[in-house]
Amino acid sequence: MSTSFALMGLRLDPLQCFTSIIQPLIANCQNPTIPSKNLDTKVACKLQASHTKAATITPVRCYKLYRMNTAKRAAQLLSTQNIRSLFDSVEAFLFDCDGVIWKGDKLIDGVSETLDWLRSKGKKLVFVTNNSLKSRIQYAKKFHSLGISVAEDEIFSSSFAAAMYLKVNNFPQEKKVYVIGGEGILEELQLAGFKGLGGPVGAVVVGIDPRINYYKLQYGTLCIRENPGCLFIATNRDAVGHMTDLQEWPGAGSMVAAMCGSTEREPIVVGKPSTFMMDFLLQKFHINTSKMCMVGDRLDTDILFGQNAGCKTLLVLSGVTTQTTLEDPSNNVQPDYYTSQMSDLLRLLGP
């Protein structure tokens, strides 16, 4: 069966529809399944299938159809045969941190040398992490403690994203934010002009919280269910994370799931795979997403984030995702490339 799209009299195949219409718009979509106010939902395509009538679909639906058509395309193992074309087409590398740069407080082998080499080649480096335990200032200090020089404005964390979501949506300054999470969220909220103590509570932000307890869940549930218009914001929904270099620990997703169960509500997710942070990244660096490469260890957050934003994607097997998981027939998220660890960039291309 041949599937094509008609837009204002022009017939486009799914790839043309994506590259001509969706890719320029998708970076403005805060949630890939829900068009944001910046996405022109009046633009529509006509789905023409031989056995169905024409159906009007939104750009996001067109994008999802494109992803369905390409989801099973096998990832390429990064090698000397393909790395040059990837490297030359990329102006900015976006790196996840946990499982890519470090595990817990231990730097992964070859990371420091690879980052220095990438900078020497004129590549922009950005660090996009879902871990909300630290603020951008605290993350910059962690990088420095590990011997890596990274500026605060090169770091985009989910704690920062939570504060920015409230700011861009004009959250009332007189209302308070209840936080189930670490001090990173509280610090970013304070820097954005919001208070995390007192009342009335107009938003509940849930992130990873090593000191989670029943009473925090109860108060958060009460605020969401009883306060009219109270926002339920999740920094991310990662199931697990590397709190140490030895094992995986429950991630923010487990805390968010508890709140979903008790409130019977779904949260606004501001971390990956939502492209909300991409809006701020684009404002800072002014680089087209097609010239960015997202490097991460998780398919459902890092790689999906890159794909949702229109970036090239590179999966590293130094963190959560194994090659068995990547090649599992049930896996529908395929990166453009995959490799063992981030330092393979330097190993394959040389100094």
Ligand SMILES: O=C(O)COP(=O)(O)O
Second form
Amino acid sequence: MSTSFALMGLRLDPLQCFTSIIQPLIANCQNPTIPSKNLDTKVACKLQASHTKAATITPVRCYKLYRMNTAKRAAQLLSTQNIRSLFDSVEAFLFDCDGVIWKGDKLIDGVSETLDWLRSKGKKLVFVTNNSLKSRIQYAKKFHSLGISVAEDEIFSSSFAAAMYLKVNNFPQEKKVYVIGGEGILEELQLAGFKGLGGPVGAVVVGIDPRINYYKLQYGTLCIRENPGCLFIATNRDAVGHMTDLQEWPGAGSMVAAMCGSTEREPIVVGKPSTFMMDFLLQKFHINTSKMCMVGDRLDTDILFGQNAGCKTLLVLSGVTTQTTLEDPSNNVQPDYYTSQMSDLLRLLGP
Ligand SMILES: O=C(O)COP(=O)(O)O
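Okay, that is the form predicted alone; can I get the form predicted together with the ligand now?
Full assembly next; the chain just shown is listed first.
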């Protein structure tokens, strides 16, 4: 028998109740355990929040706690009062690139000095980008051309994630991968031993593609619809990005949406907010995620990625998110801190 829940005048089915209320609540709890996922009869989870004992809770109580929890956790403006505790508790800063480090090919003010200063203070620096146009090697060159020294293995791009997803899932080398996206994906696939041309196609990877056209959509659609078991992988679903300094342009989300429309399938997303890349990051940096701070300009990718992985989170307003969006009542992703741009770390704490 199926059950639905009435919350704030809305009727939610058990799955909606779980994904929109209980999951976010669990993500905010320190030590969650879910004894039962049998949502048809009764939704229950054990909650170990800082101020309550473990208890079985109903969806309504869950919702109230969730509201209390998020209300308490509204983002704090980064200031001289709170920055020290953040800084001292963090061993690694994870930086998103577009909107945090650069916009298009233009470096954001103060980035270079701030990164140098963080390194001089012994902080590990990691760069996590959803933009799949470049491979890790190409990103290292881009950093270099902008006067910043970053090693290839400090960069985690969604192009790399797409190739690693196939690798860890033992994608057969004899099958081919059709790519709607940029050179970065093809280069990472090649480095991982996969081929992008010929047939039979066993996976379609979709990322941002400035040369998207109807033929590519048709070929990708045919592969997914006609080849049994063909994987549909999206590097990311960012709505927009700063492909140039002055404007926001359609992001990979628009190409992925086109493929969802024609295939009537949902993709496996390997970029932020999925924590798939975190496993690779942890192989290099043996640091507990609670000692990491994810710095990003998007709530639904960067900040959610940080939160999903258990990192501290800092939103910068130098990219796509405005303070109005952050404070809008419809926004349910609250970072721990926010500030105008990443160089505020240096301004508030530096010499
Ligand atoms: O360009 C994009 O779509 C996103 O890139 P970012 O993750 O570096 O912000």
